[in-house]
Amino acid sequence: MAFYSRVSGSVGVITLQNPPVNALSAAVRQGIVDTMHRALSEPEVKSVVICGQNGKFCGGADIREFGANMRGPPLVPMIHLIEAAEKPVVAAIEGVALGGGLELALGCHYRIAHSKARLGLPEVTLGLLPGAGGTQRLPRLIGVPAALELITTGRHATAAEALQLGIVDEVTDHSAVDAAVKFAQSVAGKSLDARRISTYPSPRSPDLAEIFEKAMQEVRRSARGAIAPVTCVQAVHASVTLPYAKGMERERELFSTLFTSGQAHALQYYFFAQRAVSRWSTPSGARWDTSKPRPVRKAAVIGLGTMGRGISVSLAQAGLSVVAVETQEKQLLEAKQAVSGMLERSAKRRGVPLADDKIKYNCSVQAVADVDLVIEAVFEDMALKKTIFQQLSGICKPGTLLCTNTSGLDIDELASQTQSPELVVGMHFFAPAHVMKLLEVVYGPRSSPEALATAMEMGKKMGKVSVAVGNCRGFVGNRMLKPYLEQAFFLLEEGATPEQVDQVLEEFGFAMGVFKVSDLSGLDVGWKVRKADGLVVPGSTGKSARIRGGSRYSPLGDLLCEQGRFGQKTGRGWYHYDKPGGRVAKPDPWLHGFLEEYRARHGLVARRIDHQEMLERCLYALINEGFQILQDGIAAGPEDIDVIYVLGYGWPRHRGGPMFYAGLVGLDKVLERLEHYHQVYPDVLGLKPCSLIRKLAASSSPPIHRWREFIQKPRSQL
């Protein structure tokens, strides 16, 4: 709804009321129309201010209304009503003016913003475009290049940037509403002919064709198959080639096309999935809102390698006092310098005070005695981690939460080394830890709900999207990655090249294909894990070289590592690089010859593999493992898996996540293809369809939000 009042005798104030961000629901839109008519009809009112309740102007359309029969007045005529008013209308922007909220502000004659407000048109992140005049008004107001950049990226601009661009007329450090009221009084009675943006001439410049061509090339490159950014460029193009009314028609046509697209559906599903995982529950149904997290004021990080440094930065930026421990003095000095640089660059980029004084460095584990939470981030070595947890159990004060940054080791085994196993949880960060948004919070059979709630809350404070997952080898993300990698290796054995497999995955929407990612991460990382698992058998020949535990195994990665080809760090891996540390991957003739020799040695006949088979085998093996994870109770629901894969593993956001994608393709189709490939490759266990996908397909493939009904709930582990 919208509340109407009159201040200073002559200013009508319309206050949007729809917590938490005053979204433009049907009731709010109706309230704006009713109160605007009232303000315009009252002779005492000379000007109008539109603001939002609780220091937030407007967060945009109410996404919960998407797909429903839209009730209430449409947004476009409502904004036209405001713009056509004969009394000045001033938007008082506090907090946020996003999406439809900014379009509402652009319909006002003037805009006053608080210095900490953020403005933007983020519709592209939901697979849409600004559909209430944003693509037509913004270019007329600030020019085509700036409008294109904001609309196609969906990023938020600060109030200072908005002022510089010309989006707002004034910025204040005090109450934007008070400033807007004062401003409204000063412009009362003045002509509004030059203040209606829709009447501004279309932007013209001799290089417009070049600007649009460059913009289209850029969005096609960065969007990786997402259609919304491309469509945004087309809509802005209409603002310079068509009169305003015709441009609005074109905007509406393009919006309608996007609105019904599968990509918009996927992106909106993902939007809600991120919010669902923040209200986490375990598969057994235990919820965090029944367990209050412990207060954490001081934290420690043990091990200041790449991950430990990033975690230390994240904790300091969250406002915590941090004890950073590295027992090797040389590495401690290197880490201190690196962390200081990271904090300095981050502070400069974010425009916030430097948090360098939050971190105290120490060579002794004894320094963590008085902290509330410890995150162990040493090498992925179980024996080393167990030793550290034994030490921590004797050093830390009672009640200290003990966390490990392991990417897949057994949390329960580490917990067994302590006197309080209920206080042990996993906090699996993703590299670089101060940048990546995902955090897998892993609970073991003895982890307390309170410990889990504390780790989840800590992740939130650090700006992460925390997802609670159960304890198993590889947890969710890395467990699903294993069959995906296996299929990629098998495809090479059967005749594909790394660049062919990567091309298929990148055309699907991944930023990097599986072999480029492997080169970036380092082939030796997986090699060490496989050696620890007893899978690497040097010098083995014949069929035994390609079988482990009765299942098909590819030693290709092991053989490359034996050659010292570890990826980018050595300048050689699945690809060739100009030098060690190089970033540009080039096809490697040596690697192609190596594959031919390998196939000949093992009696494998290379065949031409079509793109569809490459995609299906890689993705469906990964998806099949996702269903097994749901069935095993490691993830509470498909949303958890999808958020993990989009944020942590580069799954294209516009495809919703692997589990959503399976539903989009059709569970019966995914099941049929898995059955086909398992029949062809019976020794590949990852292709044997999980019983859960069979159950869902047999139940007419229910929508994804109903899958939990079909998952057998495990007995509570908490």
Ligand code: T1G
Second form
Amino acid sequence: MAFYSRVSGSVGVITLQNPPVNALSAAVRQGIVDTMHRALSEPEVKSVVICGQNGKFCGGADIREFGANMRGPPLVPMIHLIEAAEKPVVAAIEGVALGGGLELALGCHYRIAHSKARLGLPEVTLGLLPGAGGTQRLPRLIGVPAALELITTGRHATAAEALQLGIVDEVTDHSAVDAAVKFAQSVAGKSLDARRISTYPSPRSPDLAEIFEKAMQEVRRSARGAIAPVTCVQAVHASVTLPYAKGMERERELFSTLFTSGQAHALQYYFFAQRAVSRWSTPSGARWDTSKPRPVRKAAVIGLGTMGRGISVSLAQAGLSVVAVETQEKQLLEAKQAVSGMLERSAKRRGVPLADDKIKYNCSVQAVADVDLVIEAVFEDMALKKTIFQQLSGICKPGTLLCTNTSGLDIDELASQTQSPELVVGMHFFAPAHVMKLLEVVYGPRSSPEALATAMEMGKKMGKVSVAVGNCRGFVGNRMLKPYLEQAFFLLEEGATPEQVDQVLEEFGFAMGVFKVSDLSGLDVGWKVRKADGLVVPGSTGKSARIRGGSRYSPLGDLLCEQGRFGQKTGRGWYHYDKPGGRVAKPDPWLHGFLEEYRARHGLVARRIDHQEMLERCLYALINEGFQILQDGIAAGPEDIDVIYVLGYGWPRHRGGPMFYAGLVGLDKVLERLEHYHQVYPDVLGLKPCSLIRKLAASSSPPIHRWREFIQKPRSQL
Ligand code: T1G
Ligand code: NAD
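So that was the form predicted on its own. Now I'd like the form predicted together with this ligand, please.
Let us now look at the entire complex, which starts with that chain.
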């Protein structure tokens, strides 16, 4: 709702009240209309201020209402009521003015912002466009190029930038409400003709056609199939080609097409999913709101390779004192140099002070005796990690959290090396660790709720989105990657090329296809894991070369590694690169020849495989494993899996995530396709439908937020 008061005798103050972000729910919109009428009708009131409760102006339309029938006064006429008012209306912007919140402010005659406020039209991140006049008023106020950039990216502008762009009239370091009341008194009685943005002429400049063409090319290139950015350009174009009222009609038409789109549903689902994962729970009932995290002021990182360096940077940037340990002097010096460079570049990029004084380097693990939390990031070798955990258990002070960055080794096996297994959890970062937002926090059967809470909180402090997952081989992300990669290998055996499979996945929306990602992270990483799982049998020939434990297996990746083709780092992998470390993937004729020779050697006949089959086999195998993970209780809900895949594995956000996508396609359809492919490939376990997807499909495919009701509580792990 909205609260009305009068201050300084002549200023009516309307305060939005809908915690936590004063979203424009039906009750708030009704409150604004009612209090505006009151302010306009009271003769003593000469001017009006609109502000938000709790230091936040407004987070936009209430996204929770999108699924329901719209009630209460619509936004557009509400904003017209304000703009048409004969008394000056001043928006006092504190915290955020986003989406409908900024559109509300653009309907006001003046805008005063606090210096820490952020302003923007992020609707495109929800699969929408600004649907309350933003695409028509903002270009009129600040010009087309700046408006296009803000609307197609959805980024938040600082108050300083908003002032420079002309979005706000004044910025203050003090209370924006007080400043707005003073300002409102100063403009009382003044003409408002020049303050009603909708009356401004359409933006004009000779190069507009070129600007729009460039903008459209750019959004088509970067959107990777997302439709909202393209539609945003079309809506802003209407502000140039149509008078305001017609432009608003065009905005409404385009908004409606997006509002009912699957992509908008996917992005809004993802908005709430990313917030839901912080409210973690485990099969035995440990929960985020009953488990208290321990304070962590000082941390240590053991092993300063690819991951250890990024983790150290991220810890230092989070304000912690860090002890960085690398046994070899040479590696330590190299790491020190690399980390300083990363800190410097990042500090410049973010415009924040350098944090390199936070890190102390040491060759001896003894140096970590007084830290609160240790993150081990040495080679992916169980024996070595066990030794490290034995050492740490003897060295660290009581209560120190012992964490490992392993990509998939057994957390509990490491915990068994220590005196306090309850203090052992996995903190699985993603490369580059100081950039990637995702953190899988892995709890073992003996990890305490407190240890889990501390690691989750630590991730948040490092600016990560932490997702709590159970302990199993590969946890959630890498476990689902296995059947996905397996299908990609099988498609090559049956006639496809890496380029063809990658093109299908990139058209679906992945930034990179499976083979380009494999070349980027290094084919040897997966090879090491398959070796550890006893799957690699060098020089094996004949039928047995392609069978492991009764299931179909493809040694293609192993054969490439045996030839030193590790991907970008060696300049050759599934693609070839100009030089080792090269980034531009080019189809490799050698590899095509190698595949033909491989098929001939194994009596395989290449066939033309259509895009749909390639997509379905890769994605449905991954999704099927996702359902198995839910059934096993390794992930608490589909949101956890979807957030992991969007943030850690490049799953296109406008497709919601693998589990949401399965719901969108239709569980019965996914099940039918899995059954079909499993019939064709009975020796591929990854295609055998998981019983949970059968159960859900048989229960008329309930909406995703109800899937948890169908997941049988597995035996407790925590
Ligand atoms: N509607 C409903 N709930 C919202 C909300 C919104 N607009 N914004 C936030 N919440 C909830 C959120 O789910 C969480 O709930 C809590 O508030 C705190 O959020 C016509 C149609 C404002 C920068 O895109 O970007 O206007 O998890 O954890 O980190 O053109 O929330 O606690 O239950 O994110 O401090 C456009 C979306 C809407 C802004 C605050 N607006 N929000 O970040 O807290 S579309 C947006 C944000 C629109 C018009 C169109 C951020 C934030 P819970 P939080 P935060
Ligand atoms: P890396 O080979 O780049 O670095 C490992 C570092 O550990 C080396 O610098 C090595 O000198 C050091 N080291 C070895 N023994 C040590 C000891 N006893 N004490 C101190 N330092 C020691 O490996 P990486 O890619 O950084 O991987 C590290 C861990 O992170 C592995 O468990 C890996 O599975 C995991 N991981 C890797 C990635 C990735 O993409 N590279 C992503 C997530 C997790």
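Positions refer to the first chain, counted from 1. If you're wondering where the values come from, they're calculated on a predicted model, not measured in any experiment. Under this definition, the rigid core comprises the largest set of C-alpha atoms superposing within 1.5 Å between the forms.
Here residue 675 does not count as shifted, since its C-alpha moves by less than 2 Å between the two forms after the core is aligned.
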